[in-house]
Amino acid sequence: MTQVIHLGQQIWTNYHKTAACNLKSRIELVNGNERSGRDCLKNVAETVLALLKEAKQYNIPVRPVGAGWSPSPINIVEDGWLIETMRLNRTFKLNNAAVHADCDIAPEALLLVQCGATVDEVYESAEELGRSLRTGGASNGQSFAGACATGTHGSVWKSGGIQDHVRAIQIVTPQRILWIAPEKEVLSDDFIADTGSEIVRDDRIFAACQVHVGAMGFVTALLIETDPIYMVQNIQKAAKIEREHINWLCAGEFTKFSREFGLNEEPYFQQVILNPFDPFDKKCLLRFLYKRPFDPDLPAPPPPQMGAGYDALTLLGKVMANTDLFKANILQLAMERGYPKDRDVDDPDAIATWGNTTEEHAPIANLFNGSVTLDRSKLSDVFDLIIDSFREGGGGTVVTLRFVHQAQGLLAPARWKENVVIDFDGPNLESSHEGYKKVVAALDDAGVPFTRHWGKTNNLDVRRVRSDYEQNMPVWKWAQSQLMPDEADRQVFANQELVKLGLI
């Protein structure tokens, strides 16, 4: 049976040490010894249901938390219960009997993932089965469920967010254990019933739960679809770009951009890291990943050769955090020292599986994370506006351009057909916050629609959330009321951030 370990009242701080709260109790859940996935999911869900019923009875707010990765206060709950799930980290393959007769997805492509499994653990499980994920964020230490809940994206320009893998979600409310799925069947009714779940097949409710931001209930498991295993070749380098190249990216001419700086082929992943103080005269940092067939005999190169670890830029940004003297030059030094070793086109090939393109980094204290996502076709028009505003506001760190397809989920920030995500990551200083605020204000003044990442610093409120997601927001709220018609049930999951955002 699932263990419930009460660790008592304490101060809890998130992974990156950007937010803390005083807990009534920290509670850790641990898997039992069940052999079957159905039994494991059923026992965990029933344990969570009992905890939520108790919390509702005594008016105790609850926040489930995996790795606590989000720098935003999304997981903060004052005087409540924080229920940790990192030891609910099993994954299960499925056989033919588990799949619905009308399902058009092969059983070997499906993987049951518990809520506490990290992205890295899911990578490993998939690869052991000869499968792979198709996208992911910049790191692999966050829980897979948490990354889905906040709409985490990568820079795979033909794919959306990590939640696009999800084909069903087991969610527990204070009243029910639910299996949320689209109307097109994937798993059999008998299999779902064996997990202790009530089936809800509805496309709108499923789309709402794909990016639920922690406000739809307690997610205990996910069903995900994987791709056949593949490998990627890494090319990364420091190089000067010109305004013309920004126009190419804006137009989606990624093969043309790759031909100029990387290989003469279409890239799978593409990222540009800029120095905002001099984006064209200073070198930017380019990273391309090109898809390759899987070769089991090919030894995996060390992570730096695959481009993993570029988050070190955030640490090295502190080199110039407290000085304005030659800021552009200091930032450039930090960028080029912090970036992993160049892997240019003439260097020996660096090829590994998709799961080897990221690594878990050490916690980054005093981190600032902010981003805006907008229609990629607007990039050329707003590039100067964004760079100039960030610099004028005092922002003192790198600006990263990522490119993603429209993501699934009603509240997915990547909501346009083709998106550019512009990240501002660095030290948690007033200048970083002010630079980001200047960017947001400048885009608003120019009438440019954009969204923000749920798991990062975002300065959002209920009015802005409704404006950003327009007709999707009422549908999302309707779905929430279908799962938890009793307001008291929804209040179990309330915290200051979710109330501010109008999600509870």
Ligand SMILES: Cc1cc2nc3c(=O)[nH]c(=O)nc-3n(C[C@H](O)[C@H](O)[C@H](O)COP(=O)(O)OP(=O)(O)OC[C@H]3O[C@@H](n4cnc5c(N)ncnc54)[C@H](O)[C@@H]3O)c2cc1C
Given for the second form:
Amino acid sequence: MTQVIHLGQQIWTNYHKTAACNLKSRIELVNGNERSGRDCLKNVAETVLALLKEAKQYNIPVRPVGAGWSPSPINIVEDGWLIETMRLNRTFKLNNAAVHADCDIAPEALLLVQCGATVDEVYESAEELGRSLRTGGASNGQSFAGACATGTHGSVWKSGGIQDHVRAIQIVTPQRILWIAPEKEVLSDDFIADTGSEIVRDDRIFAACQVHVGAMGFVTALLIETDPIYMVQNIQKAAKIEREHINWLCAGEFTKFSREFGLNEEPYFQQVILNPFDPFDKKCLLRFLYKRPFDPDLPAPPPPQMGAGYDALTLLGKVMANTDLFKANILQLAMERGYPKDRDVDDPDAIATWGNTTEEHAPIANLFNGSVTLDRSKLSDVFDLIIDSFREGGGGTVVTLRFVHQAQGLLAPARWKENVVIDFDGPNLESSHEGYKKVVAALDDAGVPFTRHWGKTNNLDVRRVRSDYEQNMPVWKWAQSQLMPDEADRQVFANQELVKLGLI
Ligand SMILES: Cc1cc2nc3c(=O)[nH]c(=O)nc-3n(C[C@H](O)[C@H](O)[C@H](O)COP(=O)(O)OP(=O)(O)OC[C@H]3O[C@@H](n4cnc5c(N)ncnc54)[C@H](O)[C@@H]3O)c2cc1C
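Could you output the structure for the form predicted in complex with the ligand, given that the previous block was the form predicted on its own?
The complete assembly is shown below, putting the previous chain first.
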């Protein structure tokens, strides 16, 4: 049976130490030793249902938490139960009987993932089965349910967010255990019944749950679709770019950009980290990943050669440990010192599976991260505005450009057909916050629509969420009321931030 470990009243702080709360109890859920996946899922869901019923009866707010990696306070709860899920981390291959006869996805492409499995654990399980994920974030320690909650994304420009892999979601409310799926059948009726669940087949409710922001109930498992296994070749280098190159990126001319700085082919992944003090005179850090066929005999290069751990956040955390004095030259020095330069086009190939492009992240206190997502075609128009306002506000650390296709989920921040995500990563200082606020104000003044990451510092409120997501917001709220028609059930998931955002 699923174990419920009550760790008692305590102060809990999130991973980035940007938010803390005084808990009534921290509760850890741990898998039992069921042999069958169906029994495991059923036992976990029934245990969660019992906890939610008890919480509702005693008016205790509940917050399911994954890795606690979101710096925004969506993962905390004052005087409530924080329910940790990281030991609900099994993954299961589906047999044919679990898949609906009318499902048009091959059973071998489907993987059942418990809510607390980390992105890395899912990468590994998929690879053992000869499969790969299509995209992921810069790091790999998030829980899968938590990563989907906020629309976690990377820079695979033809893919959306990590939630795009999801084909069905098991959600527990204080009343029911449900599998939420699109109208086109995926899971068999027997499988649904054996996991103690009812089925809700509705495209809109499913799209609402793909980016659930922790406000649609307790996610206990997800069914995901994977791709056949592939490898990627990493090229990363420091290079000066010109304004014209920003125009190419803005126009989606990634192959042209790659021809100039990387290989003469279309990149699968494209990222630019730049120095806002002087984006064209100082070198940018470029990273390209190119898709390659899977070769089981190819020895995996060490993670750093694949660019793992060279995302802006990790990079900064390493160099920031001793200084917050980020003036142009110091920042440049820090950027280049932390970034390997032996992965250029003439260096020996570094090729590995997708799961080897990220590595574990060690917690570093007091990092700031915020981002804006906007229509990629606006990048050239707003580039100066964004860089200048970030710097004028005092923001003095790196700015990253990442590229994402329109992502699934009604509340996915990557909501334009093609998106650029501009990340501001730095120390958790007033100047970083001010720089970010200036960017937001400048985009508003210029009348440029944009969205913000649910899991990062975002300064959002209900008014803004409604206007950012337009007609998707009432549909998302409608979906929530279908899953939890009773207001008292929704209140079980209330915390200050979700109420402020109008999501509860
Ligand atoms: C080092 C680092 C690197 C990052 N890189 C990226 C990146 O490249 N791209 C990007 O987009 N983001 C990135 N992020 C942000 C991160 O991916 C998101 O904040 C993600 O949501 C964190 O996942 P988590 O498991 O820690 O979720 P948590 O922070 O634990 O939770 C997020 C939300 O989901 C809810 N939740 C969690 N589990 C459940 C559940 N089982 N049922 C219901 N609700 C649940 C929580 O209550 C909370 O509301 C990064 C963060 C860090 C710290």
